[in-house]
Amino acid sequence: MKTIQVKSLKGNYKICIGRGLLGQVGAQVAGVFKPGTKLMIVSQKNLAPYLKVISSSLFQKGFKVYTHMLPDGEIAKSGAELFRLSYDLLTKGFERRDGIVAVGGGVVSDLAGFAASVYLRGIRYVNIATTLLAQVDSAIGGKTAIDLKEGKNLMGSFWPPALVISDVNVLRSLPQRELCASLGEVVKYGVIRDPALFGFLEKNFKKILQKDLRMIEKVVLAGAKIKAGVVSRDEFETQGERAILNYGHTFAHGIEGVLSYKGLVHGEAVAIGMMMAAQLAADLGLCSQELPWRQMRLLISMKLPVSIKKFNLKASAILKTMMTDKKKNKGALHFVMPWRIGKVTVEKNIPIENVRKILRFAGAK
């Protein structure tokens, strides 16, 4: 097992990352919380074969265990589920000293951690990550939230977990849509701020899509110290440089806005988000003309999307949704672009213009 550290000003916490952990959460939760304390799994039906195997490892270390489920998909990311979560935590008697222990992906830790921020004001919880978007990503940093149906995270709070947990041995069962999905998320860490990884990424994708969890693993472990090292530094993204992680993001939320979040899922959004924001930073003169072709190859083999053409979506209603996006300052909206592999930029006042033809340029109307 790799432990990676992350600083926060709300209590320093560890990432443990292997092979074969789930069957030890009992012993790593017994490290933040006191053994008799009451512990809500907050999950999806998918993941039932998880929970037994976790419930069983904190019920022996002496926990007092409940489970809380979610609906599938985006949805459970709402009002009406954080509402939920939290009078079922109030009804089984849930108090400051006890906590949450969140089993799944980034909807699943969205909603629970940010029901923890909020609950009693604050109550502590754990992520154990099950998809490799997860582990890599979302499990990590403290950032939390349900949509409003103007958008996506327009509601949350930073709460950093207090543990990540990241067996990769469950990305073995991780459906091959999945796994694509989730690596968009890996190759804008390539992108951004390594390119070893990305290199890394060119030249093992094919045993990474055939789940060599060897090479998995070290994918895991490379985007979670990139993230924590990040989060670490600018953890509420005052400093600028957490901003650098929403390369494609701008594009990518917009898309998913028109689409009411159906037909795409985050990851893949976020690979045709990067593929705008690099043909926009290569239009702009801010890198060559190769690198968008070089990440599109690499999404590409990767199995992902990079284009919108097949949505029959207009230019206009992305572009309002953007408008929404929670990372625009002063009504002007960021975008993270790329000056070469491994070194992006934070630009803002783009002409309108030139989003709106990379727009068409990815297939809208």
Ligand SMILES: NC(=O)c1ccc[n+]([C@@H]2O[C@H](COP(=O)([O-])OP(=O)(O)OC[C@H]3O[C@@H](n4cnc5c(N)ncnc54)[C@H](O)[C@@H]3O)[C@@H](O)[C@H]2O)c1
Given for the second form:
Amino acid sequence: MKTIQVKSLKGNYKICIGRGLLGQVGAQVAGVFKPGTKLMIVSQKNLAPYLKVISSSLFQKGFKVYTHMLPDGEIAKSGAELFRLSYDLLTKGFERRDGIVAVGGGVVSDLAGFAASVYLRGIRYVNIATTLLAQVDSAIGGKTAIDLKEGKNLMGSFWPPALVISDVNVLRSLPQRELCASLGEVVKYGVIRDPALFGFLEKNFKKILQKDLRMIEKVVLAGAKIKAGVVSRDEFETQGERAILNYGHTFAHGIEGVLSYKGLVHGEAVAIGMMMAAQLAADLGLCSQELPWRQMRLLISMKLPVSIKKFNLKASAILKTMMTDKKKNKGALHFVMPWRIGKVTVEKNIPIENVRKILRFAGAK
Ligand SMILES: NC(=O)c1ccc[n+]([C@@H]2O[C@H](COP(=O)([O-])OP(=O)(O)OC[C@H]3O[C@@H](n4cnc5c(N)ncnc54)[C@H](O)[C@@H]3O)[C@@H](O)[C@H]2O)c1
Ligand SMILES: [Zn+2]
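Having seen the form predicted on its own, the form predicted together with the ligand:
Then the entire complex follows, led off by the chain already shown.
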């Protein structure tokens, strides 16, 4: 097992990465919660095969274990589910010293983490990350959220977990499309920070897609290390550094919004968004044309989409959604622009004409 430390003003925490860690969950959790405390496992039916081993491992260490199941999909990140979980905690007598163990991907930890941040003004929680996206991204950094009908992640908090456990073996049962979509975010890490990771993905994508867990473990370690470093230095996105994690996301959020979050999963929208951002950077002369091409080859080899042609979307509609995205600052669009693989900057004054041109280039009308 490898560990990575994350710094947080609300308490530093550890990420455990390895294979076959579920049986040791109790021992790890005993490092952050006192035996005898109540723990609510929050999860989804797809994770049911893993819950028995997790709860018996916790039970053996003397915890009082309860289970709360969320529906599948983004719909779980709702006010209704937040209240349902809060009432479940309340009726089971959860107090401040008790905690939540989120077992799942980003949906479970976003909802469970937000509930943890507001129940009794805040209780602690552990993330057991079960998607590749969660292991390299969403389980780390303490951003929690629910969606409102007006948009995604509009209510939330910075509430770091007390511990993150990423057992790479559970990725075996992850649907192939989810694996590929998560790889979109890993490609992002390569472009923003890590040329060696980018090269590793180029060399080993076949084995990764075939779920060679040794390769995937390396990817998880590299990705988690980057995310942990960025959020340790810029926990609340105030220093500018955390913003580079939004590479490809300004475009992706625009596309996802216009599609009402249907037709593409997030990592796929990010792949398209990164294509647009890289081409925009090449058009502006910030990077060579080779960069978007090289990135496109890698994304295609990972079975990720790189164009929006088939959706028949209007460039003006995407642009409008991009402007209303919560990450806009004082009405100006921000773009994370690559200069070379491993180096990006946040650029603010990009001419809107160039942005429109890129949207059309990628298949918008
Ligand atoms: N908080 C953050 O920093 C952050 C960062 C990125 C994304 N997010 C959020 O994360 C969410 C997406 O998360 P996700 O991509 O992990 O998707 P997800 O949580 O919806 O999981 C995808 C699907 O896979 C299933 N699943 C999970 N693990 C499995 C496994 N091991 N075997 C079989 N099935 C499994 C889930 O039940 C679900 O159906 C979005 O809501 C996004 O906004 C949050
Ligand atoms: Zn993302």
